[in-house]
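Presented as structure tokens, the chain that follows is alone, the form predicted alone.
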Amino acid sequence: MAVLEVVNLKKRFGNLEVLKGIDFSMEKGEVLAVIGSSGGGKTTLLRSLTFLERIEQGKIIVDGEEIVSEAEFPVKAKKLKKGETAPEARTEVRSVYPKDEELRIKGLKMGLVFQDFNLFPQYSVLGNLTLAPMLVQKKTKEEATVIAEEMLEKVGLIDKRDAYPYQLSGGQKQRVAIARALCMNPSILCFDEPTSALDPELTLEVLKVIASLKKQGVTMLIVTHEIEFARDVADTVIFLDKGLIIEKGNAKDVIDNPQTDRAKEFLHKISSIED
């Protein structure tokens, strides 16, 4: 059974388009990476998918189970001028989502780690990671605190336990961040551009922490830049452009032998650009 199922998602912003359709599907421990130029709709696929934003259509199931549904709804007629004749009553699909308080819970299946940190200043790394396990999830703070140590062994920063937001580097304050999502125990852990706040130095530290979780069996999907990366640690890659999806596959396959002529004119820039 795939751990999430995304079926005909559609977003726009006023009368723009921004995603026209998207499908596909992950199963459990597949690391699926999402490429492509700015503006064709990654970061609000991202956002859609840890329900940020509210699609106007599709169908959003994890685990199994369908968070959000599609129903047919009628469509208000517009007002008749004088002697104008009825249309017939017609009806359009909408996504249908749960109340305010069962999506907040069910939504904790979807982590997310934003590319600018967000973690509370006034906390410690173990304040930051305890925080929500103790609000949302109501576990005690000696619970919180055996899984936010367990995380931050995960990222090599169990030293950091005690340390505040403003004595840490960028790459530090990353993978804190992925040790605070991963203390939700998410079925998929999203990242929407991990490195693109830090040097390459800084990169590289955390583009190995997210390998090692490829290790472990963690399901992740990634939006990012980092072509490279992509074809290295992903089992899949996404190629995103004008909010299509123009090429689904092999990570490998679709960064080495891109199939369209979008695809193709997107990784040769890419490439010249690093070279």
Contents of the next structure:
Amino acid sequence: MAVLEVVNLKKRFGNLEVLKGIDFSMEKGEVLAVIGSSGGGKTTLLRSLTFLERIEQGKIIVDGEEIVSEAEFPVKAKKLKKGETAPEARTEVRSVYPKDEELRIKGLKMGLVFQDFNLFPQYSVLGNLTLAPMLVQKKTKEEATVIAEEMLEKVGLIDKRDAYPYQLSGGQKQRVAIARALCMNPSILCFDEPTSALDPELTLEVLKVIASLKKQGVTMLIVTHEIEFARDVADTVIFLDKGLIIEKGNAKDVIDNPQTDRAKEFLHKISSIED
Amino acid sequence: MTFLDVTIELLIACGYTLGIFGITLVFSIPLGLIFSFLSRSKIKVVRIIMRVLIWIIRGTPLMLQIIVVFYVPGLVFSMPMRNRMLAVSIAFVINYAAYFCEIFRGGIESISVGQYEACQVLGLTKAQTFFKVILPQVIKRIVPPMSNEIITLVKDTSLANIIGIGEIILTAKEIVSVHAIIWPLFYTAVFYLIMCGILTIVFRKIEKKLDYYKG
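For comparison with the form predicted alone, please write out the form predicted in complex with its partner chain.
The complete assembly is shown below, putting the previous chain first.
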């Protein structure tokens, strides 16, 4: 069974159609990288999947459960002018979300690591990691601490458990953010350009952590500009352009052998910069 | 009147000053927080009402507001305000709530959207997000402007003399007119300086206490 299934996802901001019908699925333990040029809809896709944005159409199914489903709604008829006959009542398909309270809990299946970390500055590293488990999952402080320490081990920051975010480097902050997301035990861990706020040296330490999580079987969806990293770590790559998936497949195949002109052009530009 | 007599009289008057100060502080801070929520309401009418209210309160002298609260119920609604302290308290609480509201609003709006989104993906409720994550950061940021406003409040209490509350300035003025000596009026400065001095130290301590983190 697929861990994540996305069906015909559409999202618009006003008149701007950002995602024009996205379909894909992910298996347990799979690492999927979403690449593509800026403005292609990568971040919007990620924000939709983590319920920070609401989609207009499409379904989001996590662990076999339809968190966002679809239903038919009647289209409001326009006011009739004189002499016009009423057109037939039409319906349109729209996404349906559960109630806020339900979505809050169901949404926990999707973890998110932000581009700019968003750690809580007033809490220590341990405090950042235990806050949600205690408030949301009603764990005791002891239970939450055990899990938090386990996750800090995973990202190699157990010695920083009592530090405050301002005392950490960018890479360390990002690793804490990863550990914080893992503490909620999500089905899929999503990354929004996890290294674009970091300098190259710090980038490496974050990428190493992501690679080691893959070895431990964590299912991950990563929006990234790091093409090399996507090829090395991701199983599958989706190339997003102008709100549509134009290439999808095995990471090495897509990156080394793109089929569409648009993807070829993009990957060529990227590699010429990296050289 | 001896120096000691004047000191005792003014110390008693200090009770009123501190009374107004305490009541205002205790009630205007929560009211200011409510005002700041209302002024960020999703309902446009509520926002506009709040904006007008804050404009009126900040745009007119506090002394005038005290007079209005004390006399208008009697003049307009034939329900004379018998309790002077109550009138002063109402005027002060609303006035200071308006100023605190603007400080809170600025503080709340200075917190990045990312903090709210981080809370959302971690499954926190709106109340948990506000009280556990946002408010503590807001408090740290608003301590300096709040200390400014609260020190101003100490001195503003003297305005209560306009409707005959026996606070420090009124008491001193009475001594001056009854005993034909001017120095007690100048002497009041010492009382205000001591109160403001203590507050300055307290706020410095609070700032230091919140200094364990940055951001």
